[in-house]
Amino acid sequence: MEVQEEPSIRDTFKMSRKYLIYILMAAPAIAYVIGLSIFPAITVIYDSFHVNGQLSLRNYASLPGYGLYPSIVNTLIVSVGALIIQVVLALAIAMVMVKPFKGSKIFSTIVIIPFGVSTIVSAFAFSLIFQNVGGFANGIIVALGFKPVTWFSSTLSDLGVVMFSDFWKNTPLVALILYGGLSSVSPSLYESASMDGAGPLSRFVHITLPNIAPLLSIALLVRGVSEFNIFALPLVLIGYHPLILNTLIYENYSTLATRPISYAAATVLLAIIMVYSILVLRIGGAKQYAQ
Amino acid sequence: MNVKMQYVNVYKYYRNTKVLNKFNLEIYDGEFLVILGPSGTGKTTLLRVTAGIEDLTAGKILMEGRDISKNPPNKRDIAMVFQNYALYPNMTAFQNIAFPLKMAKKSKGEIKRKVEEIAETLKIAEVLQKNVTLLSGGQKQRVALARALVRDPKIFLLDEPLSNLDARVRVVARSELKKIQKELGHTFVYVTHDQSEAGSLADRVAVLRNGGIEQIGTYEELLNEPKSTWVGDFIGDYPMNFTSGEYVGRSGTIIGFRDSWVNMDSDTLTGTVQLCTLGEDTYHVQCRLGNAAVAEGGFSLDDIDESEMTQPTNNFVKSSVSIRVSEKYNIGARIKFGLSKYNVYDSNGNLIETVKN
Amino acid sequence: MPSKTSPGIYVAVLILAVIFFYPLWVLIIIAFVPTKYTFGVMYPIQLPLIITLQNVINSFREVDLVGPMIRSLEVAFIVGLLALGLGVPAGYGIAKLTARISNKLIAFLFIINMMPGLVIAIPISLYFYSLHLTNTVLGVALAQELVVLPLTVFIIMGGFRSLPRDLENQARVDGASLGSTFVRVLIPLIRVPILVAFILSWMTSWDEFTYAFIVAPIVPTHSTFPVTLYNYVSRNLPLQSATFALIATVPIIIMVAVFQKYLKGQYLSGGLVG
């Protein structure tokens, strides 16, 4: 038998073999990830640099005429508010989910519903619900003796109307996270604060805060991200009036011409939407969390 | 005896840790073989890497003569019993049992029969169709053991099966485990950290230290003729007692004896007393040596200096021995005795010999 | 001092209960309502006190809601049942690669995950063209996989992660091949994230719009379920739409409020930690 010497450097690698299976296995999902979207992103922000195969800022030299600024502006209220919104009705959705009371249950159940409810559901019940003459919100406001609103009068309600919208099917989401950084709070830790005298607001301020900041700025994130990328909701509501980022991608993707001015506008798109998930991340310390 | 599996060379690096270095062990037909030694010596791995569930850097695992290194561990033929016992916990404790029988594609019929058979062995026979997770510790151990006793490998490796037993447990399980083999015959490779477990059951005991074996023989060669001062130390309910001294003209060397070879008889050592407590029912004294010329051994015991022993040779090498007496001495008392035994060891632990009286 | 409930509570949970139906309820009434009630007065009513099933008859004789149905039925199962293909190969595999390389891997998916859905759409669907695969069932669950699959890889991965190491070591060492360690030992033990990971993958395709629509547009006889009930609402047909908006909900609602403690689990949270 021959004498086998002490292993060189080649055969400590030789144990990364075993590695290399599992690699493998997690290759075809990855492949799947980057060729179907790092691929199409990189084809999207190279032609709109590009003008008739030549290297160009052409195109956003012209967004603004197609009304890049006020998109991008009404994007960030429509986002910011909606954000606003979801997180309060949230907040308040799991402070009452940790409680124990009687029919909870049925409370959840009700809560958590909309988040399988589609999109494009939840964009036209709000258009019945939202109408400038008649409509079930003008119906309970003029039961209730106030004069009918017209929902859709200025930009400015236009937007609110579909940042309150985007609430049904969102809230649940952002509710069940917070429920989980709620329901780990130790309820001995309210009732010592509350021995100590704290009223309700400090021991919101001081302990359920706290507790729920990492998985707040991961609801920020994930659905700051999303609301960035609304699409449908404003489509069914507003139509292309006013315009978001996304309506005036669409809009100038549908025809040819206008095509390259599409993907610039989603490439700014993409950009703002980088930024916002690197300023989230940075402020909100969610990087952390996701070791 | 036959050989029924060879270790040759064996390496095994984590990234740069050596956990087995140059690994060379033969292991007998039909013997009882216990793997001792300290946590992180490579127990484990040794058995991970025999199962084919780690590859090997370097080296050959040869089965019956034949390189299995290679081999996935299904390719094997050998029979594992993890620590934590790695039970299904899907299933029931029959399907356990059953479920190496069927991987080998044993018809229903023998798999009933020969998995009610070793049940009934093992006393799990009321528990079978019950889910692995309600069983008691005991019960799972037994069950794992049954899923390994139930197929007829070549090779059983069981890593520390007892571990997580209770102690009372722990005994009765000892003595089935060793009849089992016994009566059928198996050839069992086992790792612990216990010693008692090493000692009642193991036909040969190899001590692993720094992914190799110090030395291996029965537990009692372990424990009276320790080759190094190593081995010395770690065996044994109380570690062996070594202090330096010169031999035969040999200065440096170590001298090593256990409390059992101390004859109060004798009057050829002196010590001064520097502690005494009270032990189970004798008293354990901790006392210095000194000035003691021993003819008849042939050995003197140099006068023991606090600043020589700064700079041991040995780790071991203590400025004072414990030995058990039957009475109570205070401190200061000067007390004598001598050797029916002792090793002598050279200044890098090695045993030169055993001398007895 | 016992913890008592407080009325307070309740009020507030009535409040968020009403907010969180009412839009259902509107639904509800438009289709359940007989028209002279809601579109036929300025303000409709509040209240289903008259109920017909006539706007649903005529919904379904008037414009064809199975068809787009099946085909959501269809790409949602292909989406999932691929998620699941793909996914619990890679969670397997990401799990058993160390933490360090592992982590960086689901943080890469989660990141593609953040990219806006129209940007990928858009180029997605020239690909498609080209690959004959615009205006099909299989075009638009191809798309909409890119969305799932970093969740399903990350849910699987956990279930993987959470199992006794030794496991599948005891399976090989008991004569099982590779093959048989998983269909018999691993993938029983983590059901449970399979069966989360399938239906949120397959709630997200039922649901999903951007890209169904952009890979699939507004051909009657091609789109999804939510682009589809677009084009109704957009041709203004809201009885139609609210009929068709109801039925497609009905499944989601039976599966949220069966599965609402996995929802409400570490699966949905934990996934969105990643």
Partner chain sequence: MPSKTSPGIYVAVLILAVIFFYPLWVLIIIAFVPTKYTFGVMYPIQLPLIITLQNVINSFREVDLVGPMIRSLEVAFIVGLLALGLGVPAGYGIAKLTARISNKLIAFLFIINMMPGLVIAIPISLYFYSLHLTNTVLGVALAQELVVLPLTVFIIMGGFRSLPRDLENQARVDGASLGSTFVRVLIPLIRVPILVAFILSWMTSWDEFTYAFIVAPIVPTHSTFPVTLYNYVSRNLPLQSATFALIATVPIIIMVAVFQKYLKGQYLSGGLVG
The other form holds:
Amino acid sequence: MEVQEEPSIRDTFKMSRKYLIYILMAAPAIAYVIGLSIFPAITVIYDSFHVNGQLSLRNYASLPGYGLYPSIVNTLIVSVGALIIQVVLALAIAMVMVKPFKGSKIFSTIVIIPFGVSTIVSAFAFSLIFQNVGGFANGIIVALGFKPVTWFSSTLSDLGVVMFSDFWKNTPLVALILYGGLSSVSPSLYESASMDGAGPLSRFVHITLPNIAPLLSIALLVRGVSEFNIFALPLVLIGYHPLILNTLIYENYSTLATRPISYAAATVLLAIIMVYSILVLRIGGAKQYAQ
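Let's compare: the form predicted in complex with its partner chain is above, so bring in the form predicted alone.
No partners, no molecules, just the chain.
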């Protein structure tokens, strides 16, 4: 049995110096996160529980009167709906991108273009597309022989326009993440499964999904957090009606008297994002990725 030698003081010093260099290199990023994310979040949470310098739940008790519950429902509809569409469409795009074919580079370039468009620019473009009179969408519908649609006529149609605009812009990011996962799957796995008689659906369920689960979890986490924080698109397309959580926060933050209400609404949004993130990390394959 070999006896392991204990590290010398010199070796320990070298290791400590190496780790110190890593810490110093990460220090700017850590300072950025603490200074511009964690500290402001703690400050907002603290202020949301105080009224005139005293601990109170009055801000939260007042939230329903400002449209809290409808804004939560609308946020969930837009965020979850857009996220489901993005994942399904992105997976289909990634499965096309991973197979070599003539014109694949052109196809990949076209897929990425929407992600490079500014959010405000895409919001303005879709406001023109979905205009009730003279909009491009109604122009196509009329050309096909159907009656024009009043796109902004109800809460669901308003949210549908926002959802459509959002998944058009952000699907490329999910597609690129899933493309990385699909590229790492060995073709020999599919060949072996085919020889054993597994059909396309069986190969997708038992080979593709388990292998891309970690990256799918990352995509759901990154895009899910962004979806719950959606702001510019709905503000340009539908304004403050119907409300979502971020427009509710912004509307009340702009007035000094209702600013504590915006702090409480922001804390509610943070709680929703935290719950969502924990669920994704627990059941979305993060454990496999860590292994």
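Rigid core (definition): largest C-alpha set, two forms, superposition within 1.5 Å. Numbering follows the first chain given and starts at 1. Because the structure is predicted, anything quoted here is derived from the model rather than measured.
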query	finding
M25 C-alpha shift between the two forms of 2 Å or more, rigid core reference	yes
Core-aligned CA displacement of G139 at least 2 Å between the two forms	no
Per-residue C-alpha change between the two forms, L128, threshold 2 Å, rigid core fit	no
